[in-house]
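We begin with a single chain expressed as structure tokens, specifically the form predicted alone.
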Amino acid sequence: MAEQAIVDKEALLEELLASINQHKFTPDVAHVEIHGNQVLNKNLVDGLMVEAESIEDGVKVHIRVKSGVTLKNPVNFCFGLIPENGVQRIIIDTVIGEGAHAKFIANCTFPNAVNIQHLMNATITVEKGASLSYFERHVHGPNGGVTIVPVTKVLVGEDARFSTEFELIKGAAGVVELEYAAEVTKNATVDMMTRIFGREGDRIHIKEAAHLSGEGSTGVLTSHIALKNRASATIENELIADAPYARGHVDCKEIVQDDARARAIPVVQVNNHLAHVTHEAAIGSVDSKQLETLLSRGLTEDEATDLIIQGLLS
């Protein structure tokens, strides 16, 4: 029985990685694979600590990059569920130690989903002078069937930098409830980018907020969303500047086709006369001038529209 369990675990790991077109890592690349609420595999490198423990209804993951360490290669995470139905609940606590530098790549994959819930609650602390670049890509099947609810709270320490990209452009999005909130201290920077393509009856709700509480802090919130068929999206971006010389910008662009619906709610607030925050929001169909240019080069209207959307989401 034990041998059969090992075989099943290895087969599941292989299927999970195949769904994101990843089959093998070199020994110097750190990686962690979690299926449902079970850690299937992990490989660590010097300076990186990852501890996981199962809880009654999920898994807790503790990640730390030691102070002063610069990880040579990105750390790869894979979260997913191969069956059609199920719940994945992950609680993650990440600390990037003082003066450390790291890049994380997370692939979340639900290729066969009919009724899947992916629930993630994360806290990220980037200590003084450290940096973390976090890229999260979702791979869904063509029929949706996924509800994803990632909630992340970030503390960016003095002179530190945190950047994040969330990408969901392949497969049906399903139901998305994405929430990010960052506290940005003295001379620190936060940069958030979200790119999502909604189709059919997808429902998307994005809430991104940054509090520029430290002198000289910087924040940029960017959301690029494309919607077609009956998809709908509400984007809430909030940028509050309390400190002198804080700088921030909110950029929300949504392309709407067919019977899709879009709503943008940019909130900018300045509580110090030496701070400066700007915002830009645009919702509508594809740009007519871009469309005319591509049509004049021999593309059909559908081909031209798809190319413009690809440019928005690239």
Contents of the next structure:
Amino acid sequence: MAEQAIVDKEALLEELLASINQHKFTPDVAHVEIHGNQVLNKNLVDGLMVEAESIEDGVKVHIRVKSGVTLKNPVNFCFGLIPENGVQRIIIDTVIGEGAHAKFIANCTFPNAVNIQHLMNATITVEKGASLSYFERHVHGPNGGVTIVPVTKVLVGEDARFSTEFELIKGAAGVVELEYAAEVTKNATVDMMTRIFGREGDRIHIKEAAHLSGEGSTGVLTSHIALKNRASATIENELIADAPYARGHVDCKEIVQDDARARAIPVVQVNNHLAHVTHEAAIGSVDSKQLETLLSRGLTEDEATDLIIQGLLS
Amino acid sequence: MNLLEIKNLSLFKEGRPILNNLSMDIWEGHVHAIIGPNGAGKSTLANTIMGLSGYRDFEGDVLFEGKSIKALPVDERARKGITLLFQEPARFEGLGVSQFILAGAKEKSRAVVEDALQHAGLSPEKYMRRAVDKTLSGGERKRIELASIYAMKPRLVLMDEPDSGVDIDSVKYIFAVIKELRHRGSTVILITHSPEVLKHADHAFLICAGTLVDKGEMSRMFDYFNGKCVPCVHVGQPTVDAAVQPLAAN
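Given the form predicted alone above, produce the structure of the same protein in the form predicted in complex with its partner chain.
Following is the full complex, with the preceding chain placed first.
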């Protein structure tokens, strides 16, 4: 019985990693693989603590990078579910200690999804002078049977830096309800980037907010979305600058094809005359100048459109 | 031998003739220039030959290698070997320089990208991993677009103001590419306001108010830039009948 469980665990791990094209890590690379509510594998390095606790439909994870530590290699997380149906709830509490520096790569994979819910509730604290670069890539199956609801609250301490990238390009997005909110303190920086390709009946709702509360804080919120077929997206970017010399920019670009629908709601607010916030939003079909340039190189309209979208989402 | 023939081409915008009964023969393997004042219809002519949107509905015909291309969309014209260097190059967010150059190249290899960038005077190490986006200056994008045209090995290149937005030190690379394109057998049409650009042509056409006013060897056509234009009453006051008289007199 115990042997069977080990075999199942290894087979699941193999399948999970294969679905994201990842097979082996060298010993000096920290990695954690979680399937459903089960930690399948874990390898840590000095200065990194990861504690995981199973709950009924997922896991609670505590991550800490010790103060002053710079992790040489990115820490690789893999979350996912191999079966067609199920729920995976991830509750994560991350602290990057004072002066520490880390990069996290999270792959979320649901290759066979028919009816899967991936619910994530995360709090991230980047302490004074620390930095965290967080890259989250989703790999979905072709059927779009995934509902993903990541909700993340970030506190970026003085002189700290937080950047995040969310990518959902491969497979059908399904239903996406992404919410990020960051509090950015003195001389701290936040940079949020979302890249999603919605197809068929995908429904995407992104809400990114940054509160530039500290003097000299900066924030950039970028959303690049491509939609085709009947997909729809609403992008809400909110940037509020309260402090002197706070600087921010919101950039939302959405390419819409076929019967897809897109909506952008940029909110920029300045509550201090020494702060400065800008925004740009462009929604519509592929830019005609870009298209005609590529057509004049001999690409067909479909080839040119694909290349433009590929660039936007790269 | 004519590579391109423009036959009695007229194009109207909002009821006004932008090109008016224009006819030209473009000899294969030569560098031609089309000169004339602002609003003469030079860019319109380039866009019409390329078949861009808004320039497809015209009277007359455009023949490439003796066959009408009037009904062909832009991409089919391009696959026949016609291409256009735009006056204002487009920005492509996230699209890599290498991808952009290889998009229209017949041979897809790193060597092709390196060769094209070097000919445009751009260091492959510095530019291959960059994107054709707003982080590049207009001049850099223009030279990258030129590199993409070089990699495409076209039969006919239309260049709309090839030196615009390019600094004095870099313009020599534009001229070097024109020379190299010609050397490789491409036919080039330069749309220009610049005497410096005209120097790189063998032959020029002067158009005004959408009509051919004069044509001839480059050295003689320099008169236009020396204030010795053929008598012409229609700058700011287009009168087509007046425009055709000098040419008819020749």
